[in-house]
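Single chain ahead, written as C-alpha cells, the form predicted on its own.
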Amino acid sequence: MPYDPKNKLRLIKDVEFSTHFKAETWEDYNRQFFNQLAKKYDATNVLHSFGTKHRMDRAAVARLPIKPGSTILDLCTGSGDIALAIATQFPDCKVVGVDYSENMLELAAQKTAGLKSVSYQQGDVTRLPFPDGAFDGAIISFGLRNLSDLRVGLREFRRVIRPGGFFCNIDQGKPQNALFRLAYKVYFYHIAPLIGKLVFHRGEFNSFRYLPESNKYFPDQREMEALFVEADFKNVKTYGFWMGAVAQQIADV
C-alpha cells in the first residue's frame, strides 16, 4: 500500500485510540499513548524482540558513520536505548535526544544519568528548534510510523543535517522469506497482541495492536528508500534483522 499520512486518521479508528485517549490531533493521541506505556515500554521491546532489542541497538548504532566528535539527534529518542548505545560505543561524540512524550524523555534521563555527552529535549520531531545543518547526523528509531506525516519529518531532518552528514532509520521491515513471514504475521497479528492483553495491559490501550496495525501502512524497504530519495538524501543503503522483519536505512546528506 502506497505511503498515505491520510492513513493516520484510519489507524486512529483501527486501534481505538479515541477510546482510550481523549485528543484532537493525532501527535496528541501519540504522545499519551506513549505516556501510559512509558514504564512498560523496555518490557514490551524484549517481547517483540525475543530478547534481541539491545543487540541490534548495538549493530545498526556499529554501522553508522560517525566521526571523532561528532554531534548527533537522536530523533524520537524514547527511553534512550539509542542514544545509550552511542554515548557508549562512541564516548568522544555528543547526543541530542528529542521526544513528544515526556514520560519517556524521563526514563531516556534516567537511564542515561551520569553521561554528560548525552542532553534532551521534549518537542514535536517535525518542527525541531535547531538551525540548519545543526548536526553531523541524525537517528531515528521505530519512530517515523509515529509522524502525522513521514514526508514532513524526512525534509526536516534533512534540514538539519549538515553536508556530507549521514541519517538512519530503523524500523518494521517486510519479512523476505515467505515462511518467515507466515510465521512472523502469525506471531506479531495474532499472538503478540493477545499477550499484550493478559500480561501487560489489563483494562487499558493494548501497545501490541498499535505496531501490527500501523505497519499496515509503513512503507516497506523499497517505498522507504524511495521517499529519502525524494526528501533529497543520498545513496541509501538497507540492512536487514530477522529476515528484514527489522529494516535499517542508512544514507548520505
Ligand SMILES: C[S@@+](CC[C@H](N)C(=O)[O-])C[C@H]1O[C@@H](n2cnc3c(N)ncnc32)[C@H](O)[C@@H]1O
Second form
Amino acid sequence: MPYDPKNKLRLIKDVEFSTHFKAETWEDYNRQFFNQLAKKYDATNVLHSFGTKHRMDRAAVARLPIKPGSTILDLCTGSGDIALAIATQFPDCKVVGVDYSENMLELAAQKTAGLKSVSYQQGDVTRLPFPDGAFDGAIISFGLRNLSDLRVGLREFRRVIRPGGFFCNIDQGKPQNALFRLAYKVYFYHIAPLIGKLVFHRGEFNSFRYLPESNKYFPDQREMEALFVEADFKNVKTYGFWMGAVAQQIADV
Ligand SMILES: C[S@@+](CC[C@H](N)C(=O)[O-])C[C@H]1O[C@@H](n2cnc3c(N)ncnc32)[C@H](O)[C@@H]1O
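Let's compare: the form predicted on its own is above, so bring in the form predicted together with the ligand.
Shown next: the complete complex, the earlier chain at its head.
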C-alpha cells in the first residue's frame, strides 16, 4: 500500500489510543503515549530487539559520515540512545536531541548526564526552532513512523541540514527472506503483543501493539528511498540489520 498520511489517523482506533488517552490530535495522542511509556521504554526495546538495540545503534552511528567538530541533530531522541552513541563515538562533536515527550527527555538527560557535548530541547520535530543549515547532519531513529506526515518531517529535516551534510533514518524495514518474514510476523503481531499485555503493560496501553500496527502503514525500504529523493536528499543508501527487519538509510544533502 503506497504511503498515505491519512492512514495514520486510523491508527488512533486500531491501536486503541482513543480508549487510553484523551487528545484532539495525533501528535497529542502520541506524546501522551510516550510520556506514559517512558519508564519502561528501554526495557521494551530489549525485548523488541532481543537485546541487540545498543549494538545496532553503535553500528549504525559508526557508519555515519561525521566529520570532526560537527554538530549533529538527533530527532525524536527519546531516551537518548542515539545521542549517547554519537557523543561517545565522536567525542569532539556536539549533539542536540529534540523530542516532544518531557518524560522521555528526562531519561535522556539522565543517560547522558556529565557529557557536556549533549544538549536537549523539547519540541515538535516537524517545526524545528533552528535556522536553515544549522546542522552538519541529522539522524532519526524509530521516529519517522510517529509523525502524522513523514513528508512534512523530511522537508523540515532537510531545511536544517547544511549543504554537504547528511541525513540518516533508522526504523523497521520489511525483511526480504520469506521464511524469516513469516517468523518475524508471528513474533511481532502475536507473541510480542501477548508478552506486552501480560508482563509489561497490565491495564495500561500495550506498547507492543504499536510497533506492528504502525508498521502496516509505514513505507518499506524502496518506498522510503523514493520519499527521500522526493524530499531532495541525494545518494540514498540503505543498510539492513536482522535480515532487513531494521533498515538504515543514509543520504547526502
Ligand atoms: C520510538 S521513540 C525513539 C527514541 C530513540 N530515537 C531511539 O532510537 O530509541 C520515538 C520518540 O519520538 C518522539 N516523537 C514522536 N513524534 C514526535 C514529534 N513530532 N516531535 C518530537 N518528538 C516526537 C516520541 O516522544 C518518542 O520519544
